[in-house]
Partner chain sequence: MTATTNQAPTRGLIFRRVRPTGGDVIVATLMLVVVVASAFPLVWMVLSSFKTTAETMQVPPVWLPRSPSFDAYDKVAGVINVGRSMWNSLVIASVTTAGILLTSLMAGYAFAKYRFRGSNLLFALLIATMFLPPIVTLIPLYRIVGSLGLNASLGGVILPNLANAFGIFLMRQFIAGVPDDLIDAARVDGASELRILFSIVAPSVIPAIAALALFAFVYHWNSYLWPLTVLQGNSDQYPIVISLSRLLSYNRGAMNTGLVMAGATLAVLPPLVLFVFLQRFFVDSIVGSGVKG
Amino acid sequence: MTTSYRGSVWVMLTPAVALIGVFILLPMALTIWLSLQDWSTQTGFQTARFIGLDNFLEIFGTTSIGRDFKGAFVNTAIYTALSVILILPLSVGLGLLVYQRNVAGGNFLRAVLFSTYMVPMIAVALVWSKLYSPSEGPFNQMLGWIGLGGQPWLSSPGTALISIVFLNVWQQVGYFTVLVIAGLTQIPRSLYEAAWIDGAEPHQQFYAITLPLLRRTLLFSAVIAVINAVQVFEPVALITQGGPVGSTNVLTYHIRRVGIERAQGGLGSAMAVTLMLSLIIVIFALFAFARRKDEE
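Chain structure, single chain, in the form predicted together with its partner chain:
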């Protein structure tokens, strides 16, 4: 029996492994290799010339290349941190709201929340750019109703990045809410019943039972939210073009501009490697944080 399907292993695995190998793993290895080369994206890989760590010195240096990259790096870090800080608590709150009413109303709410995740980011960006419009947009009109002054939103360096964070949170929070609901269903009912009998108040139940038992779900959510956040591209490419004055220049947009549009493949690859290393560090830090909490 064992021998009869030995050959089939390779029949079954070859399509997926070959495709992922050629179109993801090979480019990954090439990105690392190219980060150490002087190479134009318009020429073949054989024209690459080894220059050691020069690309990295350049992107962390004091020239305009270094300034732009460091700006994009900081913007991406802020954008990512704000997204995660807003999405995680919101998803827990919304998850509890849906799960509390595990009936028709809850399912409807879950569907409405999740539906925004189906909307193409490009449409989200277009629609929100009009909602944010300082004069003809409804957001400033609504702020006026409650006696607040209008905001410049996407048109000012001080508010543009956070405005993009908001539209990202709006689009993604439903997905993370569904993850939280999945986590909540794993918590044994008996724990709440016992706490209830002991006279624990709702907020005590939340901190003593719900939050600790959601920790692994929240760790997973945080990792996914970080990976999603560094991919922000459409609102920047379409609406702000990195501006005003570089305030929304984020890494996915910047790396593509340098590596594809300006064809500086070596520099772009060094930026991509830096992004990947930073992601690995952040993800390890999240896991370490979760583990320390587990040991407490």
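Can you swap the form predicted together with its partner chain for the form predicted on its own?
Single chain only below; no partners, no other molecules.
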């Protein structure tokens, strides 16, 4: 009976495992192999020449290749950190607002928030590029109504990256709000009733009950937010093309530019492997931080 059960499990798992191997594991292995090669994307794999870690030494070196890569790496780190820092508190606040039983139109608000996530990023990028327009954009017009001067938004190195962050937060926050609402539904109402009987104020209930019991949900949200943020590509490719002065040149766009436009497949693969390893380290750090909090 046990042997038959195990056999049926493997039969059901085989298609999924095969798809994961073909579309995820195999490309990852190929990228790692290419990162150790001198290879042009305009030629076949048979022309690749093994050079060891030279590609990694070059992207972390002092040449223009190294400077451009490190600039893109820093931009990606800033973009990711700002996105997560803004998305998580906003999703918690909106989740609490929608989840309140005495708020009229909660289901409608939930649908509106989630609908932003359903809009394709390409459409979001095109619309927000118009909103950020220096002369005709609604944002600068609204600033003029309150007596403030217009902002350069996407045309200034000091504001371009944060403008892309705001775009990402608007598009993503609805999805994470739904995750928070799902986490809130798992918290027993009896805990709040007991705290209310003991005289706990709403803010005390939030810090003593809601936030600790949402920790797992927030950990999952943080991991997904980080993964989504490091993959940013469409807004940069459609709106800024990495400018101005490289201020929005994130790693995914830079890897495309190096690996495809410049046909430096080995260097591009080394950059992709570095991004993958950095992402793994960040995710492990998040889990380690959450585990330490649980132990405390």
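In this text, rigid core is short for the largest set of C-alphas that superpose within 1.5 Å between two forms. Numbering follows the first chain given and starts at 1. From a predicted model like this one, the values you see are computed outputs, not experimental measurements.
K.L.:
Note yes or no: does the Cα of Ala285 move by 2 Å or more between the two forms after the core is superposed?
P.N.:
After core superposition, the displacement of the Ala285 C-alpha between the two forms stays below 2 Å, so no.
K.L.:
Mind pulling the C-alpha shift for Val17 between the two forms, with the rigid core superposed, in Å?
P.N.:
Its C-alpha shift, to one decimal, is 3.6 Å.
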